[in-house]
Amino acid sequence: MKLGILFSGGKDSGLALFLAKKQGYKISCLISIVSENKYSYMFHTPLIQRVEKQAEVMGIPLIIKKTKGEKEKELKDLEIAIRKAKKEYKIGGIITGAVESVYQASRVQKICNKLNLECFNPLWQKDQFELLDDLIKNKFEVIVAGVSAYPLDENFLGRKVDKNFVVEMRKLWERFKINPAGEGGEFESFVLNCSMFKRGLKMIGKEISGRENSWSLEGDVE
């Protein structure tokens, strides 16, 4: 079966489509919203200008559709680009790197039911520290995109994830319950490289923006 999958540049897409592509899938198209409200309910918005170079080194075709990210309303944009993947690469399903949110994986399952698309979550309700594991014995190379909780702050913005910060992020559990892997909204990531990538990417011009425990880092790849 063809398939598309909401890919956002960060490691929960990422590492579903790895998953997919292992488990014999084809992936046909990649379909990133990129929502002009940094705070959108439904979509990954550090960095999310940068998927055109991650398509580019996977060699995948991608659909990017702009959204003002508009509560309920964004859910119309992400409809427009899924109908349009069916009807340009002949997709049976749409792949969701969702985890824990029954927001967002509820709404694109009622959008793939409307348009008679399979859905698959390969990372639903995942375990969050064997998900950050499963990152590292992969050998993807992540870094932290933006932060938005405290103690989080913009020291851990172009952090990597490896066995360092999962040892960090169990301590933040630990003492605060931040989710470790950021599905609560904590943390948003970047995938430079990984076994899908022709070559690694890597930050250029790095700029750092926000205030108190809401960072975002920005900047090109190549």
The other form holds:
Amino acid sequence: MKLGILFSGGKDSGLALFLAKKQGYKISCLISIVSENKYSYMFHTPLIQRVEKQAEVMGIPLIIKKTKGEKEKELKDLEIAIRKAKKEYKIGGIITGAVESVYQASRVQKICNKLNLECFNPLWQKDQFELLDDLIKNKFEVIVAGVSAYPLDENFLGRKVDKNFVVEMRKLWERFKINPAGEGGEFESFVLNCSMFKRGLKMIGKEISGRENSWSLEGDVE
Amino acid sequence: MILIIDTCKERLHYFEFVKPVEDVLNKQGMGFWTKHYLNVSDKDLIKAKKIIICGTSLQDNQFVEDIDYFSWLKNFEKPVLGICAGMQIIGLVFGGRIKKETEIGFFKEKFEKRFLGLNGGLEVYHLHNNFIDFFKLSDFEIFSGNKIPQAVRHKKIYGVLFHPEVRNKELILDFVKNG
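Now show me the form predicted in complex with the partner chain; what you just gave was the form predicted alone.
Entire complex below, previous chain first.
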């Protein structure tokens, strides 16, 4: 079965893609929704424009759909993008990186069901520490691209998700109930390298913006 | 040891419908092994103390075509818990018929009587296009659902239409400990 994946460029969609490929599925296209609303409940926003580079180094075609990010209207835009993927790439299903969010997962399930597409959520209900461990074990190079919860601040931007990061997240989980994999929206991430990439990416011209405990990283990748 | 039965046609669905059930048992240190329904043998059925039949995706109805693989359920005397597709399988084996009704996401269900530790009004996670009309199966007692049976029992065979591995993990543990 040929599949498309809702791809944000972050760790969850990256790991979901990795698992699907490991199971032998052919990934025909990436589908990325670029939202103008940085507070979207549905779509990841930091560095989303850089998915083009990730698609290039993976050699997978990319469908980009822009959305204003208005609640429910953004779902129409998502459906348009999925319909396009079904038509152009003859996919039989969609993969998502959903872990805990019933809000996100159920909306994608409804769209796929309407379009008679399978919906795969290979990270669904996965323990968040296990998820971080899987990224490290499978040699994903992931950085933090946005934070939005106390006590995370601008110092977290650009940090690598490595063993030290997991140790720190465990402390933050115990003390502040920060979800270790950011499932509560505490942080967003970006994959710079993994075994699916023909070459690693690096950030250039980093720019940070935000205030207090809400910060995001922008810039180019090469 | 508990036998977990995978009902998914697509192997990638294992991570979504089977692994979360395995994780619930793993966290409690409970012994289990997992097999796809196409590979369940008589030896497995003899060895299992209890069986959990997992669900599958909205678009996957292959188990309906393969229902004969579950004919052992008819005379099985040890506890079984069917989740979503697993519940539909139980209903089909006992002569029930499939009806269409899609429910996706969180829903509030009321448990009139205690069912595997659940009681009263509760939020559950649904993901189904079909259900079985258990109202016509007199062997089964219905614990929740006026129009769509959500939780049923016949002797030691339990079925739930919702996915307890998402929001009602305690139901799985109650089945394993007390079912």
